[in-house]
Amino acid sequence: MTAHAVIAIVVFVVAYILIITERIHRTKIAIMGGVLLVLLRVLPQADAFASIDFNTIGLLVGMMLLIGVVKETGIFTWVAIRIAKKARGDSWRILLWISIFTALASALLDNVTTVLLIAPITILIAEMLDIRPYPFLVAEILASNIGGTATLIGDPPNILIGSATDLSFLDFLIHLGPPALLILGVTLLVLRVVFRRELSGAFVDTERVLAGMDETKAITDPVLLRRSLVVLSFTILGFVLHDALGLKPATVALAGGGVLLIWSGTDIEKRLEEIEWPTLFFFMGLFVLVGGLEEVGVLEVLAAGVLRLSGDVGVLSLCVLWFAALASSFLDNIPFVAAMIPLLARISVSLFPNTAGLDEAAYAVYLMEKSMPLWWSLALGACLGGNGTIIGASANVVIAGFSGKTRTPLTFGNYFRYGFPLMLLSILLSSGYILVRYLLFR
């Protein structure tokens, strides 16, 4: 092993440990780790910049600009109040419809933004109806991560995987939508049984409380809402068609964000201030850290080691699924997936070499078709694994923070009791899906 390889491994491992222990902000660690690789001449500066995936960065920036305007309209508050009224104060119906809305919004926007906007409203409605918010918040965590699993833009791990593999928005929806829908349905049924006592109470003055909720006051700017919905609809259509149009998802997201910035007349300074710059720089530093491992050949050695365990794509897919799920329950799934992507790419090439002498484009199509079980296993494991613990995903941490102001705050222990078994159930269902759809009838 060369000195550069040792340095790259040490820098990556130390950075990873510091990131997951959260002793220092993860963005600071990612930036400094990437800079160290350049300073220690493991990675030339030009190669370090080239290792940054600007398709991922552009997609995130575009969606942040778009969501920054949409959230100003009050649409999320309007939806929450409408759900409470349609459910006529019935606890189970409120939980059911808020969970479905959370899952849908998480699939089409992103799960962190969704829970940031929907969780405070849920708590408010629950307290006004004298219902404990605890079951609703647990359901929102689970629904946000399950919904985010279904699309390319729903969860950061999927954005990373989509950008690295050129899998389209439609690919994600077709391949991950069905298991996400199944898992959401099963999860809601289990929650109804588990929380039957909490959801069975009769509440006094429900009609009066509901009558006091005025959803018309929730919409702060009807003109902005109409324009936002038009642009959001065309952006989602763009995601669906981006592969046929020959456009990258980042182009679609930036186009949607740019058009809405101009059409809405919003304050550009305010919108740019709201962009999550620490997240963007965290991704950039992370790409450089992984690029360092790739440059010195560490990933090739790891891929060879994995293939010595098994050369069967079915066994490897299930191993990836369960390992990703368990790791993502306790660790940050973003650096985990960033490290796994180049490793899976090398494993795929080793499993399916170009023995037929195909040209580069034809071989890329052949390779992706053959290695799909590996990529979908990684996406399912990393996204659904986040449901295992209260620290498993950013959306979980956000909701836990809001719950701290309620009568029954979410803690690691009381969430683990429900979240971890349901996460295991979702991975069991995912295993069956991977086996039946990709392996048994190949």
Second form
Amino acid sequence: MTAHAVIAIVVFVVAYILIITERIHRTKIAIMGGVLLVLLRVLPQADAFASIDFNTIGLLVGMMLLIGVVKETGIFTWVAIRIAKKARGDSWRILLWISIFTALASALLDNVTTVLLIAPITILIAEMLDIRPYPFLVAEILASNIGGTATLIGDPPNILIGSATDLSFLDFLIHLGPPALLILGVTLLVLRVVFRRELSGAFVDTERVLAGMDETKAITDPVLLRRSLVVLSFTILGFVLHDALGLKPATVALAGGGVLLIWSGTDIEKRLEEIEWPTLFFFMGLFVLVGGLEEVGVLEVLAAGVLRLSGDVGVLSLCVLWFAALASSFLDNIPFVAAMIPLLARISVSLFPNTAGLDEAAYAVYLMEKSMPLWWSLALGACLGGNGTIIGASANVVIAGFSGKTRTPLTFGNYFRYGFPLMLLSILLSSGYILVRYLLFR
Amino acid sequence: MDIRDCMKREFRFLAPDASLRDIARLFEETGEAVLPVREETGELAGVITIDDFLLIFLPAYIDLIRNIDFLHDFGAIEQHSFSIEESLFVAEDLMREEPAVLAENDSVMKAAAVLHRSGITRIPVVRDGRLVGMISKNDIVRALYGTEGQH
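Since we've got the form predicted alone here, give me the form predicted together with its partner chain too.
The complete assembly is shown below, putting the previous chain first.
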């Protein structure tokens, strides 16, 4: 092993441990780690910059711009109150529809923003109706991570996978949408049984309480709302068509963000404040760190090691699924997936070599077709694994923070009782899905 | 002009162990928005603002919601009385410790500046840690425009 390889591994492992322990902000570590690789001459600067995947960065920036406007419009509060009114204060039906809405919003926007907007109004509605808020919060955590699994833009692991593999928005929707729907349905049924006592009826005059909320007043700026929803709809349509149009997802997202910047008429400084710069720089640093590993050939060695254990795509897929799920329950799934992607790419090349002598484009299609179960397993494991513990995903942490201000705070222990078994159930269902759809009938 | 010329030497204060009921009564009787809390020894312990007092009636999560225009009332929350812990609150639990204070020989303009910075409307005046007076934004207006004689 060369000195460069040793440096790249040491820097990566130390950075990884520091990110996991969360004593220093992950963005600081990622930037410093990336810089170290260049300083120590593992990577030339040009290669370091080239390893940053600007499709991912562009997609994130575009969506952050869009979301920054949507989140000011009050639409989430409006929807939550409408749901409470339509459900006539029936707590199970409120939980059901709020969860479905959370899943849908998480699939199209980012999970953290979704729960940031939906959780406070849910807590308020629950307390006004004299129901304990924690069943709703648990359901929102689960729904948001499950919803995020369903699309390319739903969760950062999917953005990374989509960008690295050229799988399209539609591919994600067709392949991950059905299991996400199934898992959401099963999870909600389980929650109905688990929380039947908490959800058995409110003890206040629900009609009067609900009449005390006027959802139309929640909409702060109807014009801005209409414009942002129009742009968001076209952006989503753009995502659905991006492959057919030959556009990358980042182009679609930036187009949406750009149009809304002009059309919303708000101050550019204010709009750019909505961009989560720490997240973007975290991704950039991480790409350089992983780029270092690729450069020195460590991943080939690792891939060969994995392939010695098993050369069967089915066995490997299920291993990836469960390993990703358990790892993502406790760790940040972004660095995990970032490191897994190049590894899986090498494994799939070794599993399905170009024996038929196809040209490059045809081989890429063949390879993608064949290695799909591996990629979908990684996506399902990394996204759904986030449901396992209260620290499994950022959305969980945000909700736990909110719950601290209620009568029934969510803690690691009391969330674990619901989250972990339901996460295992969702991975079990995913295993069945992967087996049936990709392995038994291949 | 010094503070000693315009501060109030007659003022009412709370003991550190004053109950919520005592605090409410004193707010009501004095009409003040800031009340000093004084130790038995005469030393200043802290101040209680009427905002801090009212805040304990509001549920903690209300500040999670930016826009509350859509709310007419708070439903079931309005019928909740204090929890047991909340009803045990005494002045000491509510007060701001180490509040901004002034000395008698500080100037009136400085008092205006400190009141502005501190964000409250009435500030204790102390001598060697002992509470000797209170000065409010109103006292300063009166001093500056001489509505009480002097100018």
